[in-house]
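Consider the single chain below, provided in structure tokens and representing the form predicted alone.
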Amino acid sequence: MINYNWNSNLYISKHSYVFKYGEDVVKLLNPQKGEKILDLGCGTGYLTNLIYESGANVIGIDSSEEMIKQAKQTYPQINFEIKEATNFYFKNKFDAIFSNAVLHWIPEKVKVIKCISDSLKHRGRFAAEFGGKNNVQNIVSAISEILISNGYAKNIKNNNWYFPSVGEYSALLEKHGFDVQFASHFNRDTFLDKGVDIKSWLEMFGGKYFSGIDSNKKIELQKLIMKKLKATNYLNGKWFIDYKRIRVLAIKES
């Protein structure tokens, strides 16, 4: 699995977007008072903090101590722990699991899957939306593109992302024993807000493209790319993510 040193405090101040559409998952995931869940890959806690006033009882893991650390400074009446979404156990298994904008990071997914099933009771539930099939191809392609042109080709390979058909993720789930009641994939563009630029964007979730690149260097390559952007990713003063997102339900039948 990929380590990223995720900065809490732009997340919460410039992306806060990422969790905020998450609420329609936890409409999804449907947490009933009592229910045992996890969210997997919580990050700063915001939708934990959604399940556990549903009155579920909900456990936080995520990779990132800085998030973690965030998440038990805002919500600390919640249980929050650092664990690996390719390898995380519980002796008592979960009713339901939940997970947000987390699996498109995890190009083991099988592993993931694998851990998800291992958790969840029979007739357990999960709910989780993330990036599918040609999510964010402008950036990827504007990225590789400049890199390739400005002699750091091999950095492409640095953000390993999953980005799957719907197809492909439904089957993965039945092979592993659940029975997939809904899965969607669509688009979602996403306007920044105002004053925040593409450059905050490849900060955040991008930071990878660039490791071993000289800050002079690095700040002239992401110009190049906001360059390459403006014409697909630029609209009335604000800059937007082309995000392709999906969004499933599954019962775990075995």
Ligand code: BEZ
Second form
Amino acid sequence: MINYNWNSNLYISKHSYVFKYGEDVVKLLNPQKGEKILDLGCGTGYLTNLIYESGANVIGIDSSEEMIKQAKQTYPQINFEIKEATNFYFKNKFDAIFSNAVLHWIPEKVKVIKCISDSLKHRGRFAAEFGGKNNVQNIVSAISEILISNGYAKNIKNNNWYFPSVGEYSALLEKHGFDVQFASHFNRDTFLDKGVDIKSWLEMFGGKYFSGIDSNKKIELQKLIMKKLKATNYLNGKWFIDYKRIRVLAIKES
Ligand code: BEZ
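Having seen the form predicted alone, the form predicted together with the named molecule:
Now the complete complex, all chains and molecules, led by this one.
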């Protein structure tokens, strides 16, 4: 995960749905015993361990020192390394590369696809899920409105989430020698646990929007954003995040 100060405890305690939903992507990957697999942006290693349990020979990489430290402590039997998704290379190529809930953090998508391609065997597979077109759109709109109306319009450009459409991302993969076997875009409104609110989500994931703003002001802005979102992202006493996912399975052909 890129350029972000990750709080691995907050991630595990309040936002574990991010990696739990990834279990379906592991099914799409369909890891086989003895296969060599890379988990790109492994975070705290939950899904890396699922892949490991299939009997595959898996390595997890993540750019966050904090996440890798936590992953190594929890799963000492697995090999984890600190590496950037835009700058990795493995001489011994992989049968498959897996990635869950990571690629939307990385606007340099071509660099990522090139690294993936360079580290895959011929006919190796790439199975991934991340934020697709219009992901968290209510939240993005509310943040923008509140930042603008409070004199922080310049902070909007700090954000660089990448949420492509299926068409855009499939075309990019094809351009770089992949055969896209499966691609889907779907809604996944996700309820936060009772007692966890949008402020907690913003604290965990929305950091760049608030960089440079002092902490009291930030809390005030987050409260205003939450108030705005009550009309769209709050139901039966619980907050939900308007996630849209893109899921792909592609084979490296050249
Ligand atoms: C996502 O998983 O879609 C996501 C997470 C944090 C920020 C933006 C999107």
